[in-house]
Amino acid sequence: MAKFMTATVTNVRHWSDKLFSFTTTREPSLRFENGQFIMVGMDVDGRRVVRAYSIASANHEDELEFYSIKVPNGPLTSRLKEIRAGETVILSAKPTGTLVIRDLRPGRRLFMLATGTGFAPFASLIRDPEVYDRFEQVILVRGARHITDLAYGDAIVAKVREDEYMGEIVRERLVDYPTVTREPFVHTGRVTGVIESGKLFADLGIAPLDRQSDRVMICGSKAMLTDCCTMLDGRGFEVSDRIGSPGDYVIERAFVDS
């Protein structure tokens, strides 16, 4: 049986009607990888739900923190979007995941590709500073919907970058372009739309994905994973099939979706 843990919420902040974030305390024993996600619930009706949720914190900072959908009538998250500070959740005791640096073979650049809280385990590998030992350039690409479903990767994008200890190498190394698919902005598509038709790199002022010096990591939707893998495959980038064999990119399959 899996090892669960009470954390206490410190602090929850609503960026819009459907996306809310929040910390909590991290017992001094919780070791993990920029990356990975641990099952994070609540006690509902005399039953433990628990759903995959990303870290969306760096692995050397005290608290945990979490970015959530709010799903109507959904079995966590329409409880969980109400929780208060002070209150507790419980949290699985061993992280785990796929979408990790280690599994991806050297390279030059590195492709972060996310849809909407798909964005949260980026959230800490933008912060951790083996990505930018290992890589000369980051391109994180966000998609979303709206304008408003932004907001909290623009908070933490400008965290980073204002960061007393890696500021000054992420605002050289890290490359953000935020889409979105459904009102005007500075860019506009889906994540695979503006990579397959070039916007991306027009826009960037950068050369296109090449498998021999370019790595990738994705996270979002099953829609957005099976759609990025078709189209990496098609360019003859290599999968990373299980932790701890290396490829040309790597994916994250759980999803919080209720």
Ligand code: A2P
Given for the second form:
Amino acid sequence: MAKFMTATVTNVRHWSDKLFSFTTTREPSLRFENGQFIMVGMDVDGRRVVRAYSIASANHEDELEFYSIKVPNGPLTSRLKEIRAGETVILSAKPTGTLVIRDLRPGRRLFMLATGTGFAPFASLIRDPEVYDRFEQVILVRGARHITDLAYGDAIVAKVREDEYMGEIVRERLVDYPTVTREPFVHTGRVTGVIESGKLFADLGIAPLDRQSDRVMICGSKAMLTDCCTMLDGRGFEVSDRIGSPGDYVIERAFVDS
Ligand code: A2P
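Output block for the form predicted in complex with adenosine-2'-5'-diphosphate (A2P), input the form predicted on its own:
And the full complex, kicking off with our chain again.
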């Protein structure tokens, strides 16, 4: 049986009727790579319910942060969405995952493709100094149904841009491209759609995808992952098929669906 520890919730923020984030205490022994996920759970009616959550805070920070959808009748999130500071959650002892820059071949630009709560690991990765050591430019493409769904990402990007240590490099090298699909907005279309049509590159005034020097990290729903993989495979990009085996792109399959 997997080893679990408890953590105390220190803050909860509701971004909409569907989305919330929370922070918890972090055991000094809990080590992770930015982009990894951990199992988060609660004991609900005497039963332990756990789900995979990407860690949205960076590994140099004292607390852990998580970003969650409120799934209607979801066994975990129905309870988790009610959580308040001072209560406890259960965390697995060993974070893991495939969405790590270690498994990307060297490159010049790094594209981060996220939909929905798939933004969470990028909240961590965009504040990782190593990302900017390894890549000249980071292009964060955040897809959501509605403008309100972008609020958490907006806040994180704004915070990282103002960060005392990281702010300058982030302002220079991180390009943020939020896009929505179900109402008018400055950018519209699916993450895959804006890449395939070339709209992303035209809007940003940057060169199109180049397999030689571009690397990609992807996190979203199963359907989004499948479509992004098909799109990249079709352009000759090679996926990192397992931890420790570098590729042109990495994906994360862990997401909350209950
Ligand atoms: P759409 O509104 O066209 O479904 P969700 O909340 O369902 O995960 O969706 C978040 C965002 O991801 C939405 O903008 C949605 O677009 C988009 N999306 C859903 N499926 C895919 C897919 N297969 N490829 C790319 N984007 C997708």
